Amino acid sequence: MDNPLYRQRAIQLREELVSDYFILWIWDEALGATGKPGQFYEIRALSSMANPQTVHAIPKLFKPISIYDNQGGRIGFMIKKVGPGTKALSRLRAGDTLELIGPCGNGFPLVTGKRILLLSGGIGYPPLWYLQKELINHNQIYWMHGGATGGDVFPCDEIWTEDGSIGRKGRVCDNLRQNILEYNIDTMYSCGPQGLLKNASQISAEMQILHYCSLEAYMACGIGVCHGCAVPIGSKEDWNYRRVCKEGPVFNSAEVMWELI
């Protein structure tokens, strides 16, 4: 989106998953009619009726969140808590007030009539669970997904964990050669850590696969303007940097230098 908008919005709901994770539902019709699957908004915890004494601890960064959810305005952030800024909207609670910058960057390219595998790993499920709402009524989808504990993992088709306390045993992209094949991919989108994106990305390019992924960075400003977040895409006689949050988060995973990240 070229000029993400700033904006204001109490929380309608706050949902409780599994682990350090949460869900924060804000309503808003306009949003709803712009925002696409891949994309993200800049969001930070303006203020928290439960704990207003915190509310000069806030950081001063907004926090990269991708949309979870859209259904026609009633918009989802599937967020995890880990840091300062995730810690400070985990304190928040229905009522409670967001402060958003968006939706940032571009969206995953839609396709119809492709047999697709969906790859995630932890924080990287929220925008496929967006993405596969818009695809399934036209594709085959399989979703595999994985994490280091069940804490990590949600419902898909093939679930992945570290130590093995759900699903399978080891890293998501142990079986994903067997299941292109035994599927028939022609299509990949992935969301996750850098090593599994770098790991998945080989893959797909030994099989010949299309595939798309959204890169994940640290954002400074998320608008386009500081580059903390550029990557380099292209080729190695042609390539330049991107901004992640501007020209991304999505890219061709083929385009990507890994070997430079």
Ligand SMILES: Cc1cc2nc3c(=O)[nH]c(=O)nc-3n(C[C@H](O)[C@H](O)[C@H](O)COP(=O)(O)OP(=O)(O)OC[C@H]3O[C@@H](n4cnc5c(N)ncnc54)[C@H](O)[C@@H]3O)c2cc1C
Second form
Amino acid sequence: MDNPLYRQRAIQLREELVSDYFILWIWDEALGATGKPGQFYEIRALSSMANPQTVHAIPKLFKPISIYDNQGGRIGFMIKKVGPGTKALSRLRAGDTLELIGPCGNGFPLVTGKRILLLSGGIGYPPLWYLQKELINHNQIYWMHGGATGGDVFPCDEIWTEDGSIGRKGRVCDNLRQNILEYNIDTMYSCGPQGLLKNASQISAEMQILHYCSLEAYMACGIGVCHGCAVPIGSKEDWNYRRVCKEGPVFNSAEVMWELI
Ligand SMILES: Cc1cc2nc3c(=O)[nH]c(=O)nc-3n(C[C@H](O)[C@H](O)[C@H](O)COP(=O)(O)OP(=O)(O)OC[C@H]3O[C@@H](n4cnc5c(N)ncnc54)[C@H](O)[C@@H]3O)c2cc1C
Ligand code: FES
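What would the structure be for the form predicted together with the named molecule, given that what you showed me was the form predicted alone?
What follows is the whole complex; the chain from before opens it.
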């Protein structure tokens, strides 16, 4: 592949988490210096010619996966097994090879001196973990996270599950208005399923909160070529399609034309 952002790296460590989640760690100091919170890599398990069975088991498409952590080049990807691509990644072990393209996308704008609410749902958690590490020394942060079951939740300030098995029962946006008021929030960052982002955007617009959201569009090429991930961005009078993989995935929620998505 002649893409300058393409590389292969050995997996240093694989961590098993709850349920279907796991973390793959690679080590690359130069890459660590370039990535920022909200950016992602297109990744794929390298098929092994030494083991021809795996060649057919690994899907062709690369999968967009956010940077979960970056400790000076120790880069982590926290992944949920949902389909063939992520299942192939879940079979990788330390010493196996990962194919990567990236870092891709724009990332979250970083602020200072703000009262911040982080809002994540399900697999929206990983990019916000890296984000809170970058924001925590210069801002006050309150983090709400929601998932379908106890298998979809991770450490934060306020946990919601739809089945009530851990934390509060319901959806994470159920208490959003109250928390914005209680913690005097002026800036919000969110990542999660479209329904959550849409709901949160209505609330942030009503309450006039600056809100950056990371969209989870389905991606084919992931590098700006196919336009399959385009979403309408702008105002009613003046909007255009923007590619989630290139101009995004982070947008000011006030500029996302939610009614057209
Ligand atoms: C910018 C970005 C960052 C992401 N970061 C992470 C991450 O850090 N960790 C992680 O586990 N996942 C992340 N995802 C989601 C991940 O890319 C998908 O789960 C993965 O591509 C699914 O591939 P698959 O082959 O395993 O399953 P597929 O067969 O491709 O999909 C399985 C199911 O998930 C749905 N689906 C797949 N991709 C998406 C999507 N992007 N949005 C909504 N529904 C989808 C499909 O419609 C299908 O129902 C991210 C997605 C984007 C766009
Ligand atoms: S996925 Fe092809 S342009 Fe974004």
